[in-house]
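What follows is one chain in structure tokens, specifically the form predicted alone.
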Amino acid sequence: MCGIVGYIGSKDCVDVLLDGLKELEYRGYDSAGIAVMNAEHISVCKVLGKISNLEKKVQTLDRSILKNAIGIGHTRWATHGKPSELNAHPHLGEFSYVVHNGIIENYKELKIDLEEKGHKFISQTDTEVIVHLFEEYYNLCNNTKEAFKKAISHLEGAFSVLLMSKVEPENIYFFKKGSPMVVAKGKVKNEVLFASTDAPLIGLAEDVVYLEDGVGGVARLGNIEFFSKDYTWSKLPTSKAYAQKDGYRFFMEKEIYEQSDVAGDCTLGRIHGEKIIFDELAKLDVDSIKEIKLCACGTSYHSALMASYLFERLAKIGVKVEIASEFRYKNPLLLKSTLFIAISQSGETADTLEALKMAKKAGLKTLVICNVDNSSMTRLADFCILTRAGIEKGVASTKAFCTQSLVLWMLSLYFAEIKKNISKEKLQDEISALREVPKTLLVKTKIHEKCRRLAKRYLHGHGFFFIGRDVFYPLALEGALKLKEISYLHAEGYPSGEMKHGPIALADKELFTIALMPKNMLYTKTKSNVEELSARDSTICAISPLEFDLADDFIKTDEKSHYMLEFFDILIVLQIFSLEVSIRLGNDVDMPRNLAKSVTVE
């Protein structure tokens, strides 16, 4: 969500910006800028749209004029203003610039202040009161750190920002609060890069500092200055191998196929023999915990849901599953021999961040289940277990509930045996079934290609239904969220039993019933459902390995011996078929309308 990166240094600083962008592309985002200047010259540009328009823009510019130029660029997905290149980034003042993620709380009240003191706006932006704030308070001190400081300190909220000024054009000022920002040292002498995730730093740079909240400072060429003792430098990744589709359409597509070696990564040094091992839970006492909270948002809420009931049934442990944005706000009971755990792909959704800080401040043990090691959440949990995706470029979550659902159900195990909750022959048994996961999440190609062929099939009507008991109820969910952020086509889920309560007055031959049918689940349960549905003229399209009469299309999965395993299975047929009814409809996969990869804002 929005996309921050900046440079000082001596290569061409619009070349690098651009690259920058484009890394963060993945993110979502409505439009985009760039500003660039030295001690003579200032260029800003930007568009409404993709970077390919920036590109196209920025070629008007004449680069002979901004060499050893410094400069900032975002990329925006919108929150305060409709998207539109005078609400784009960077923001301007009347002599200073900024870019900026996250929501400034406040911004309407320090907004009329600053208007009752002569200040223009020009846009319908938060982020505008940055930098006339930043300017009111120069004019008052003259003194550019002081200004910025006193500028942050007025800021209620959550916010990533750099900014630059005329009145010291070699200088860039960054600030972190809430929202991810990275600063670096790069390979050339003194360059110094900023971005707000370390995706686009990889290659250019090697020494990084991933922000702690309220950290700030301003840089120069060759010195990096910081506000506070409060940083540590780390070192980054070196490869860009992740950003290649290795022949795919689409990165979804190409995340859908890796979810096999990612499980086994997930699982590798974790099942040792006839027993599950979390070297990073050592320090945690299994025995004092007497309830579970998960809590989490989107894909992450539906492998937390999952999860329950995996942890009531194998561990006997209570379980109760929050979705972050009401949890906060609900003024939960807190108590402290709860184990508060936070589910994130990022580490960075700003709903789960600000619950597992309530969580923190009263008391609770707190565990982050999470595929980005650095981010403000692994940082501040007792614990952290990553899920070990590697980067996930397509916005729409494959990999990431893949290695969730495994990491859960492998900690629901670790907790059971702790407990003395599960024999060994049932431990053992789950354990085999654990080491099939990787094979289980094998595309088949004669799956890919029925996908393919039934999509077009898909393509109208007035809606889905996806069902499922048990844990393929949080499965449908997971298989309608996905149809509905890539195909932009109408979809529930519910558990099975529930159509007769209401959702199937709606059944009739427009309506499209994705059956999850699994064989070792409340198969029979589930079938008579689906009969149901039939008899109202429902169109059925079912997933099983059994053979099922009145379904008017049949995907059939293999036979398993573990009902976990039919989970796996059946999760991979419902992602390549959103993926296929998505390509049918012409959609770009990667970036669906309206959503970001990361929801760092409230």
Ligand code: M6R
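Treat the numbers as computed from the prediction; the structure is a model and nothing was measured. Just so we're on the same page, rigid core means the largest C-alpha set that superposes within 1.5 Å between forms. Residue numbers count along the first chain shown, from 1. Compared with the form predicted together with the ligand:
- After superposition on the rigid core, the Cα of residue 523 moves by less than 2 Å between these two forms.
- Relative to the superposed rigid core, the position of the CA of residue 203 differs between these two forms by 2 Å or more.
- Residue 232 shows a C-alpha shift of 2 Å or greater between these two forms [criterion: core-superposed Cα displacement of 2 Å].
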Second form
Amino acid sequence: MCGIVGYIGSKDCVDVLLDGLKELEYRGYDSAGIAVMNAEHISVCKVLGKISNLEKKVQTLDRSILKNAIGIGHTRWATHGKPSELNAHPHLGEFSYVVHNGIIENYKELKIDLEEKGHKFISQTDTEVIVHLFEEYYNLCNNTKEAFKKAISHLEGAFSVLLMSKVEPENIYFFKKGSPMVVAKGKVKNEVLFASTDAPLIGLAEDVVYLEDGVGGVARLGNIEFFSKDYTWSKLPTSKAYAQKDGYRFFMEKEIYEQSDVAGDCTLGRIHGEKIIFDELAKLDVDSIKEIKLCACGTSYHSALMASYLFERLAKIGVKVEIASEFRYKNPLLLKSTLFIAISQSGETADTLEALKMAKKAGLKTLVICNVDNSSMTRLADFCILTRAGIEKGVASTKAFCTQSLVLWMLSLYFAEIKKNISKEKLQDEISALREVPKTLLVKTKIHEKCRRLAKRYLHGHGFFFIGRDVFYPLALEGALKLKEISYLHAEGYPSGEMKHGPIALADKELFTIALMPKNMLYTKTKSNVEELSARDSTICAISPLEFDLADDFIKTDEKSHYMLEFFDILIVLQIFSLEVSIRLGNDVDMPRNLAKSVTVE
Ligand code: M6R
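Having seen the form predicted alone, can you show the form predicted together with the ligand?
And the full complex, kicking off with our chain again.
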């Protein structure tokens, strides 16, 4: 989490930093700040909350004294110390300034030691130790580079760091371990730029280094010195499609409406006649795969869970689904005949990334299904399938989940065919259904309007149960997560058949059941479970193509020939329902409280 930027060059440093931070705001928006310095002056500006607050506050800076200034900036998702101006980065020592993304795990010990040596701390953050540690070593050796290296060598955890100091006002020191950082040569002569990801650099730079773990250095105008040889220059695309709201109220709403188009992009070139083709996997020996481990967090975990049904049913390959944060510490049994698949929108989620590293180290073949090219995961895995959903700005993931599910469905068929576990006829049926997905994902005005009207009836009560069976169980989990994330209402996803094993005790009028009742997957079974809840007075909102007279509210979906088409149809309903509840509650749909788009801390 957190986004960091740095700039050395002839442009107005404050403007460059602000532009970069805006691109990274999805990584956290608890507070933001910049420090800008030249040989004579230093200005620090910090705010609680979003970059828009910082934009207002920098108006008070005297830019005339900041000619040829260099600078660092930060947008924060709080880990240590509550969101406040005091805890906002950059953190200051006596003469140095630091921004940091990640967690310093041993900060308490370091802090105690530094306090004993007379250092005064003013924030509750872990980051502040970096600047004091640097100054402690600088005071001992009088050498900035040595002091920086020494300070870094004492830090444990995951961190990327930018540091400036009044003793060398032309230099920015950098280091990366765990959390991502990109260094770039700007298009304007002698410029150097830094950012947590390459997004803010596109258009400004062409040559970049995606820093590897353990790599650091120091940059000044026209010069970047790396402390080791472990770096390679890569080319950035020259322009990017900026994500705009295009008349929608929120990015999330736009991204829901885009799903039909991105599903088309996602399948492009991957469905050939009656075959599924993944050129990306040409060198993967599918026959040698005896088991699949799917690993992810949050929404991406839900797509993994959904895929476990498809891989077993269609490809007949045994699957284990792992929550990345659990997988990392359970000493998992890792067999070389297992294909390890990491799923991630961002490609930067710390737990998934570490799980992927573990699998790779154990000699497993690794595949990442990811939306962001050149992210840490796509660079690490042996194989990569891009979901092609385009930039997803809304913190609540929508089109990324949709395209992940689509890729995983195609992948299960790809494996099924290679392993000769599917008949020609069955494969043809599946592919015909796949071709229908983009059309299914077109949002119908009637459905949106229905969700909007229903949203106002579901604002009270003591909670929601989203229930479904088979792949509609992970979809129920996803529906509940969407609602929680942006409406802050309590919601749980459950397999319909599990309700009677405990949760049904909660049933009463104030418990809302959102029942996922597709026609083509265990309809009668699910219906009985919903009847049991209705008999106990739960308020039922049924989503189904089939009329259900016990429902208090009914959202009628279209009749489809395949349960996966119903999956995508119901997905749209769940996303729009959450969106409308959140809007009615007056919440910030795209930047819900306490969350960040990319979770780069464990
Ligand atoms: O970028 P990733 O897919 O790895 O992110 C995983 C989760 O943090 C993410 O899906 C999160 O749950 C979203 N906010 C869900 O809407």
